[in-house]
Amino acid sequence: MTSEDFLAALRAVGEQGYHHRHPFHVRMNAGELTPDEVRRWVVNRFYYQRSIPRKDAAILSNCPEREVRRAWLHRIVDHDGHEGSEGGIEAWLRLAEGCGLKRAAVLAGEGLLPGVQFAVDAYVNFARTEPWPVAVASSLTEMFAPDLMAERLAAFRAHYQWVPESAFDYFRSRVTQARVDSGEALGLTLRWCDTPELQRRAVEALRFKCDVLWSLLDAIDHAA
């Protein structure tokens, strides 16, 4: 494929099976889910959320390119967290918190479940066992993430008014993070998935991603 021809590939498969067309979020962004509901989905989108950083310390660990390793080591901070910056977990919690939910419940997994586990599992898996240009490749959904996020959080503000405006951290922030970090793994994917059999795992890769995302909420909708 053209570089055109990759992208356009690319770019199909999260506008044919992103997670923002799944009836759980058609459900949230109309304002239709019960507190219950809220705050099991943010249980356990919290176990992906906290397992980032390990899918992001595989594709290190694969990684021989010192200046890709370099680029991509902040993504684990971004998560993680430092002196002077939470990061994105400790944003998460602070969501589950607004809530209802107890922080030390989260952090111990009460209320994961089963199938929830079982797809994030199989993501950081994926990481770590296919080369990382292709693993980089699944990130791509960050591509679709901004504009999901900006109407998430409209949502929440319009229909959620239990939550208060400071569990929003997460969201404020990935409106616009993930289009830096969309643009950082896109112009690795199209540099270093340079061979047709390349491209073709890294399509692959981007649907298993959608694939992850679509299961994970597919156990939450269907747990009650």
The other form holds:
Protein chains: 2
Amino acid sequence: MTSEDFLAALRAVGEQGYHHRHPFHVRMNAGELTPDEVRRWVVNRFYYQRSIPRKDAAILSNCPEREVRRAWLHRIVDHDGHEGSEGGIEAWLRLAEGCGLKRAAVLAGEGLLPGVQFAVDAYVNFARTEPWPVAVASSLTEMFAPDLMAERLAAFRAHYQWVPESAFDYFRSRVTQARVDSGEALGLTLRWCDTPELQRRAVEALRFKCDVLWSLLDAIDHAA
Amino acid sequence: MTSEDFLAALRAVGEQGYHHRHPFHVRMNAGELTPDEVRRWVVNRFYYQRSIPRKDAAILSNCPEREVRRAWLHRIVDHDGHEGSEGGIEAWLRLAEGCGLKRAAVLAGEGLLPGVQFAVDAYVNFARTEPWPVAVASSLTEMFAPDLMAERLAAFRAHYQWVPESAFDYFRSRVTQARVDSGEALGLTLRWCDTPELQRRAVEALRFKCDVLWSLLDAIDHAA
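With the form predicted alone already on screen, would you show the form predicted together with another copy of the chain?
After this comes the whole thing, all chains and molecules, with the earlier chain placed first.
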């Protein structure tokens, strides 16, 4: 595939399989979730959020290219935070608190659904076992995240006014951060998935990642 | 074991098995290595140096404790460097150049011995597959590194004057850095290896790591 065809194949996977079309997500954006459903989503999605640094560290661990590791490292810091900057995991905990959940309960994984745990663990395991350029490609759902985040932020402000504005820092920060991150990840994917076999596996990796996110919502939707 | 007994057991392993007693190391410090032997050591030890961030990323990937990950992350940066700071891998490449080696050849692994590769890969694999507190304990050879680095620096200045002082940045920086790092790692080991079973595995992990470093020098010594 040329770079253009490769990029088109990646985009087609996201347009078809990204979780913005999941019924639970459609109901969320339409303002149709009950407070309990919102909280269930927040608690379960937290398991995904807290696992991201472990996924990114697995990519680092598999990558022998120092320059790539240097470019990828900030993702761990973005989520774990560092002195003077709270990071995405802490921001998500404040979203949970804004939704009326207890911080300790969220950290203890109360209400975490097996299907969510299986899907997220599969994602971390994928990053551990696949070649690092393929694992990088699996993160390309970020290409579709900024639009989704912007819509989600508008939907929460419009429909879930019982959640305070201060809880939305995570959504706000990801609109721009996901744009930068997906640009980086796309550049690395185009550069390092440089054989037909790796290109094919990159497209499959993105499909797999879409399945992970979709399965999360399946489990959350069916827990009613 | 009490903390005191546990610490004593760890120290005993290092005093007995750390590579400062290896014949090749004794000859190095006595000024008895030929320039070719020094270069062979530098090229092969580079494979260890460049693998350290992958080992530390494996520990991060296995660790669900955000605070621990935040404390451990700087090790990756210390070796890989970041904008405006070259890092340990680059410093080692300058040592190699100071010894008359070509940078490209070192990066391509020319002269890398199979026994060295096996030992280093075993170390990275250990960090990937063992519980993270046990993998942390394996890094405790750092407790013995500052003295060794100080002696090595003095030996190089005294006996290998064909290597310019500017090549010794790595040795210099590690004297203090290893002291800080080993303090951190020891604190984590005492805190998180909190069962008899984990304590036993921590002591074994340190013995294993001593074996890794010892095997490196065996392979280098026998390649003559």
